[in-house]
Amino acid sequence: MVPELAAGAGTLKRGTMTAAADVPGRGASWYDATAVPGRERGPLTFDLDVDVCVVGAGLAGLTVARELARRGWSVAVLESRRVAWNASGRNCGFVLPGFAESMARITERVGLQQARAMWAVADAGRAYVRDTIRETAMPGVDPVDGWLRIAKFAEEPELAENAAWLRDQFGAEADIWPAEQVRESLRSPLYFNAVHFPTACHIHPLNYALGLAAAAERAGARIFEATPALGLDPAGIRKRVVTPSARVRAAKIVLAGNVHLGPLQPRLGATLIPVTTFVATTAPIGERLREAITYPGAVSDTEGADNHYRVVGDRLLWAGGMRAWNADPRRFARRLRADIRRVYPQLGAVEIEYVWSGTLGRTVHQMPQIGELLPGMWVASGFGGHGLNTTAMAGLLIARAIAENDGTSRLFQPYELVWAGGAAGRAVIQIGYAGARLRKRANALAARWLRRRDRRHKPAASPGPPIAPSDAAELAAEMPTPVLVASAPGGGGVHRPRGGDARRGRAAKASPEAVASPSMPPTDHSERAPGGNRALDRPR
């Protein structure tokens, strides 16, 4: 697998912040600075014949291989680099219910009934976390109950509506916040309603993949790194994969490698896009963060990639930004500061120490790919920046299909590999990202000056008579226009080639709105959800 990650590095240097693109194993970033002792493995060296080769030391490779392993399964681990390098180890570190994509939309697409079972799955993958994490007593993972997801610049009501229809027809737990409960936690001027997912938390995602590799090792599943798949054969009953050193003959193979998988299979990398998002950690803040963010929890303030944050002892979290391409996570240091500066300006001006970047696969359907290609050969890829929860779950489905034969993993067979565009796809997620951003920006510079506009006109004393309708007009002829940036024809979401489309390779056409799209509302009332709003967001 060839690394395609520019990433960040920092140092412990009060007021310095520096970044290295592309370095071996994981990196320089503030999870490998707070990351528990843990020990180097070799490389593959000679030939191994097992039950089963996983390709991928990330989330769901580790999780496949400790639960086949716990069934007395043999199972060799191929990892290119080091266990968690990339996504795994450098994401926000939200273990949240649901996927990428709205429950709305899937249940367009599938059916309530199949939807419920889908969801189902991935609670079960949330679980699984918090779960292993007690088990095995992971040190330094430090799960944290919550999430928060905010409406910013202006009140939402659908929010409302959309948990509401969440827990009738999912059972999940998820409140509504009002404006003046969000700020008494989140001492913010731009926050306004929220949902909150209790049984949500967030976790340090590289101390969790560390610790999961190692109780995979200890069921008995053996994993070496420095040691990337560069063949493979998968006819016959035994099937091959070459190594730099060695060959690994095994009954099944499981393919873990998310968008490194491109050289070894260009077909299947050919249906992720490669997305790399931003992470800093700020220096000590002290008394000032303590004041200004009293909520524990993980917070989303948007529906794309800006921001997602948490605090980290006297320190901020702050993820934001994306790019279709490599970027070096210096250039969005200042970015990053100015992100945090406008959403609590009394924090003053922090320093950045840590900066880092992961890349992520995204699918075209924004579903993870989870299933069988070919006899033996499975997939666990495409989690889209919502993956501590559905790595889980996919590894467990895709465990019990090969140890049990259990058919679950079957759910996710309406959403099959679809050709991402090649570099016309990454265009049109990168303007995507920047129409909507430019989007929000606008938005919120309009209602700024409404609120400032309804400041200005408030009487005195009483309310006063009804406005006449003569007046009403003269007032909305004052009013600026909000500046919107528009949508492609067809509203937000991603179109999903179906049948000859998707079988012929042709290039999947998304809208501007594909980072950031709202939920598309189920054509049968009965399973409609409410709003338009995507209630579960994603964080990068």
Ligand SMILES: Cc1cc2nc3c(=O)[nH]c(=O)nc-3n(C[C@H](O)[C@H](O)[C@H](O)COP(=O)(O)OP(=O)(O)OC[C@H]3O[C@@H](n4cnc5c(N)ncnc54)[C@H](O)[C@@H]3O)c2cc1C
Contents of the next structure:
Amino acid sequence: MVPELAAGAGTLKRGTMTAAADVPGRGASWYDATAVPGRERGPLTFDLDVDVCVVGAGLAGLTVARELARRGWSVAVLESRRVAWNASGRNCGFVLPGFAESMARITERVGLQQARAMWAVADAGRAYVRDTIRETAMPGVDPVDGWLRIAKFAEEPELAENAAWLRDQFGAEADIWPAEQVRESLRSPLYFNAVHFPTACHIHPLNYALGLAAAAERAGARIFEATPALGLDPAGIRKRVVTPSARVRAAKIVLAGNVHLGPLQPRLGATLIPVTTFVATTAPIGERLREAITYPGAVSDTEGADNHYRVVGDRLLWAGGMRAWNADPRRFARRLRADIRRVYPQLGAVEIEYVWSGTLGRTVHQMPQIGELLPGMWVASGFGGHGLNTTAMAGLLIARAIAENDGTSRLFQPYELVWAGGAAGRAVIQIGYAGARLRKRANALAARWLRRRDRRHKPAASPGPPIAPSDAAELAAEMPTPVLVASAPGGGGVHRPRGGDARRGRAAKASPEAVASPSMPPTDHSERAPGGNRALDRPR
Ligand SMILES: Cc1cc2nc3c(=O)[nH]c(=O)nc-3n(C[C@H](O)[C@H](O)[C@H](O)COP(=O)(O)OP(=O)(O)OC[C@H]3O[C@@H](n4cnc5c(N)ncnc54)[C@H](O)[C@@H]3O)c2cc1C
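To complete the pair, please output the form predicted in complex with the ligand; the form predicted alone was given just before.
What follows is the whole complex; the chain from before opens it.
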């Protein structure tokens, strides 16, 4: 029994033990419970000579392994735990166009022509996921078309302008839904206009990863689970990777370890901020759910971590909340249930059956790390909350670079490895998220007050919306607490959030980013990461 649910809302069910279930403190997921039967893979127990050694069997490592094996290269994948046990098997399953970073900022940094090329390769990643599911008749992945990015609390007129910009400049398929159309399919009093991306889709990500692993093996790749890469020597023509029981010799190494690569490559690991986010599924809801939500695609009603959801069968799959440190997902069950109730009050108190977490790796510039670090040693990492299309993109680009000498991966050279600020970087992300959530709650309270006022047909007499004691307590609980940052660059001390968040939020709203950055984690705080300007040398 989850303590928070003990008051009567229900219990959490344990999924059957599948590929991604054995993660202490992360919670068994609905994906675990609905995973297709997979096969266990043993560890590497003998020395091996291959063309390419891939470290990490998440979506990035599996895609590059499959694509290299299809091109006739011999490939060994080393995985510390199980295939897709972390982010790749525990995410929301939204397969979106673009990147975690907004196309506006990308354009600002690399110019329109290169930004267009980057959009095109990211979109090829999106299409790769769709095509692979279809071509391999992948079981249990169940892709469903469409993604709506909704304006919550108030009309956002700039959404139309932004969608037009994406269409005109990048060829994006993006159309505007007026508030009436949104509310016909999503009956929430909080919703206004939206942008619809018809070529996006949502999938069962764990079954996709398991299907991808099977496809890589059919193409000839070998995957070894419970086989951490403990050390590597990238010098020379034949590089060496050390595991607990054996060594791999390979002409090329691809590091696709995401946030868990730190022990093997500390300097590379220090370029990622681990961000843990939370996902829940409800118990079957029945007729009330069918009346509330008729849109079958994926839905995001904010730019930040809250909230992203979709209907899966008779249930709601709902994501929200973030922590820059590990946190017990069960603590978030009540919070996610409250979020659902706020958006869809007609659903009442829904029962949460599964709640779990996953950790993504966020770079300071919010763009993935794709490239050759040293001759023959490649990295595919840092996909943030936007990894389903971009891991596929990275896998394709690196396989083409290695096997065909294709130079397209160099598009990502402007996004070099940047130190992520260590503990201070995490603190900044956490405070930024808390501030953004606080602003959203204030907006929600203002919207509620305006609705009540309109219902009573009274003129606006007071200077601001009244805050009920329960709401005020909730707001206070969400106030970012000062964080002691002992190891902050430039000296320790107490960092207090400043008013800059709100200013930055307004500025971001006025730019095309609101549409162009469909990412999971908070998006507009990267420039505040301490040390964000320090370029890190390539790991040696
Ligand atoms: C809760 C959540 C929701 C998300 N929702 C979405 C979404 O809806 N849409 C979207 O596009 N993105 C989403 N994301 C992001 C997306 O899931 C990730 O960006 C993507 O899965 C990253 O894949 P990866 O292969 O880089 O990393 P991972 O899945 O973390 O895989 C890396 C693997 O490398 C292994 N490894 C590390 N070091 C070693 C070593 N030394 N030896 C051997 N193995 C090693 C690890 O064990 C791990 O299995 C979400 C993420 C989370 C956490």
